[in-house]
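Given next, in structure tokens, is a single chain: the form predicted on its own.
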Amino acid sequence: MSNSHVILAADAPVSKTVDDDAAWDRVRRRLRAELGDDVFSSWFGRLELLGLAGEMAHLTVPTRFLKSWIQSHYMDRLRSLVFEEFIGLSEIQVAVRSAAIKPVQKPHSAAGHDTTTRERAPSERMLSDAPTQPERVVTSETDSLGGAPLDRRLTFTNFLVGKSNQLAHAAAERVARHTQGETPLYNPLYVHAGVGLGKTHLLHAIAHETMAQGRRVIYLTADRFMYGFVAALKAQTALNFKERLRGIDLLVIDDVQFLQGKSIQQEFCHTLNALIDSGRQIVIAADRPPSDLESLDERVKSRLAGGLAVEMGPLDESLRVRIIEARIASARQHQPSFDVSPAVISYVAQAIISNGRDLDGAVNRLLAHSTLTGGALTVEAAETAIRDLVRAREPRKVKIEDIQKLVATHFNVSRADILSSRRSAGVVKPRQIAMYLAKVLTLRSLPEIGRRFGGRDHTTVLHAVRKIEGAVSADSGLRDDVELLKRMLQD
């Protein structure tokens, strides 16, 4: 892409309407459907539409590595989808967010739509932004190794422990405080949890505690690791990059589910082996167990599973109450008059069950209501304030392995039969039903489902899905069987 495309933005201001956002949502949905959930989350989950300028769409990503990867591997497909949804465009540009042009917000063409950007109230900024960046970032000798900054607030002292995270917290403290020179007991320590449940907090706490003992630490996100390795290859300093990583006492890697690329995964595996073999500690975090990281090389998954893997589960109600109380106490340092009754705290803890970030958002909204309206903070007022955060309870996430096991049991065959190449009627039918349920109940793409069913082609999965769709409409007995299996998997 030539530099002239960047100059174009100076002649035509970057702007965005509600219609543009809707078109971008359609592009994202089509990408997810075509590429599958894992690939989409890895490469497009953080790709955003900044706005339009003339005949160009300006897209942004948080890192240079993501920009390079998308341009190298997906640019043609991305360009095609954007042009289909945005009529009149002739080019797209992907930029790193920190260097991106700030958009001008345009009013919607139809009457009745308010598209002005909502400025956050000072009371909201207190919780979401404070302390400011210079106070948050911890600098150390690890910065010279290319590590990501640590948040000074994320320590063991302010980590709230409950039933859902007790084991992970205990393991993290043991790892952070083990005697130097002794062989690490849990290596690697692998922490997995959903969004907003505190795994990154634990990783930062481990890094802080280890650094306080004078040991060398580097904290990296998967993006940082990938970008560092690719940059070292381009600069022909890969050997130096490897030596710097292997010369530390503790390596912390966050969001390892985003680790992509065969050569990068090989180097990651070599780094794990070298550090573990030399008695250095490794701590890893991801959003799922090692066995579910389908994009990772089997050797990497095996190495990760060889240590201690602990899950941080959903926050129980008592822990949610304590988190809300802690956030309110923090807000009260800036707004001494901010007071929330136990009834409101109890309501918020029962209404928001998803994660800690939504609880932070709820306290922000309560604070805004209290300081901006001056009205009493009743349960009814709280219900209005946090309405956008109260989500319907999501059905249980269904795994393909669970589908295979349940279908095998229901039809009196083994899971190995379903994954095999056997073509007998007693095996083919359960296999096709399992493939159909995998397509209906999960976000996996057809190629991904095929790989999970013994390495089959996506056309085989498509044939199975169409076969069962036709059969359930004509056979009431089969329809009842399939509906029963659906309910059992979702309950």
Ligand code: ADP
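Owing to the predicted nature of the structure, the values given are computational and were not obtained by experimental measurement. Positions refer to the first chain, counted from 1. Heads up, when I say rigid core I mean the largest set of C-alphas that superpose within 1.5 Å between the two forms. What changes on going to the form predicted in complex with ligand ADP:
Superposed on the core, the two forms differ at Phe83: its CA moves 2 Å or more between the two forms. Once both forms are fitted on their rigid core, the CA atom of Leu250 lies less than 2 Å apart between the two forms.
Annotation for Ala408: C-alpha shift of 2 angstroms or more between the two forms, rigid core superposed.
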The other form holds:
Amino acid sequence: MSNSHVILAADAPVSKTVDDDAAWDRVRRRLRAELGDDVFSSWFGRLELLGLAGEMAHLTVPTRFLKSWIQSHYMDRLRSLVFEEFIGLSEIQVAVRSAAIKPVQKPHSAAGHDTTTRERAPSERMLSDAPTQPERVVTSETDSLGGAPLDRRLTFTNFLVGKSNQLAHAAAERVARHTQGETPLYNPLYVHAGVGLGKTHLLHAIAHETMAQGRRVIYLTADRFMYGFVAALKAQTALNFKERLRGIDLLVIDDVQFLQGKSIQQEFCHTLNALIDSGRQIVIAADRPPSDLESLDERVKSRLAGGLAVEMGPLDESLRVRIIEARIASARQHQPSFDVSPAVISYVAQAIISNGRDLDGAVNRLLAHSTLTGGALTVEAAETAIRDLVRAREPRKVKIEDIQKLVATHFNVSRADILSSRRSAGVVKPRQIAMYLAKVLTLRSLPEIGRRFGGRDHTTVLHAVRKIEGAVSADSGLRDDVELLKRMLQD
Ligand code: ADP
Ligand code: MG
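Which structure goes with the form predicted in complex with ligand ADP, now that we have seen the form predicted on its own?
Whole complex next, starting from this chain.
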């Protein structure tokens, strides 16, 4: 990491043009595509381009925590994306923005909105998926504690129930309609499911319903818990911890798999205990069961598992059909001419098996197609419109352990060799292939893959991924090997 530019950059004026904004937008889009919506919005949603000075790009985030997280986990990737999209740059710097630093050319915030609200809104995933529609947002009540906004559309009424989610839905309704004053039945309620299967939707629904009964709700994402909520609690130093939490009837935390760090975990555990002991409800969502939350310590895991943990499975075809129909119905309110035949609906439901987010994407594409062409929406036209989504179909759940075992067997080494620090060629190559497969076949992050491969650094994993990507395109024998392994793991 070079710091020779720091002094120069401090003197040079920071400015940016419309082209710079466009380049920055491309960097963001590529990051989002690489990391997925959740990771992207957790760490990069609030990363802004302040401007360029000399050969340096100045980026800003609102908190020290985000800055150090990005620096320790994503700096290499960020740097190379910036250098690819901006010509002539040689360094980047991430700083914490203060009230004094204002990005040039920012649109004015609406009167009555302070800067924190303005910064927050676009970082929420659901808002950034679609053109911003402020009316979709309501803010949960105890906002002095750093709660995130809720999406108005994510209610129980709009949540469709099928085999895969009926248990989670029933538990969620029980929790939301629970009589005040009674001890909560399921506490915490822990919902886990893969990406796009409705966790956030269910959490927002519980929050809306509870707020409608006049109870005080705070909805947080894991990163917001880490820097906003804990800091807000600490700022109210006059009161003790329990008193500070007394204002909350329901605490909802989304994507808890992103909670990291020892002191944060202590706060988290402390909060869980204080709330549960005083009879307040906690609802949590994550992409895996409590026992698989590798970064959490045992006490926290067991407290999480102490309530009710329910899994939501993949959406079955009939549920997919109903979700598509519901999306079409709501699009028709704005565009009555949008007409989709049952054949097209059934085609989309069969083609998009991955998740609710892709179903939303598919309906948006159908809508765009029908608006732009005005023509009838045939199955062929639908196929073209959603082709990229079908191709991006999520690989089925593959375990890193299975990858390691299969690759070891295939290359005639042991799994221990793969996890070891041995550097002989006979071991390095299988290890790199296994890391590459872990990256492309699972949703695990690079740091996490590194941990699962004998505690390696994420840059080592990144290096392996790049290496194998390169090797596969040059060496057809290796390509066949890798394809075969992929197929064996996915069948
Ligand atoms: P997750 O948080 O699990 O990644 P989301 O809750 O964001 O998933 O869901 C992704 C999209 O799919 C949202 O638009 C959501 O409304 C929709 N969706 C998922 N499950 C359902 C469901 N059972 N009924 C209606 N919409 C759903
Ligand atoms: Mg979610």
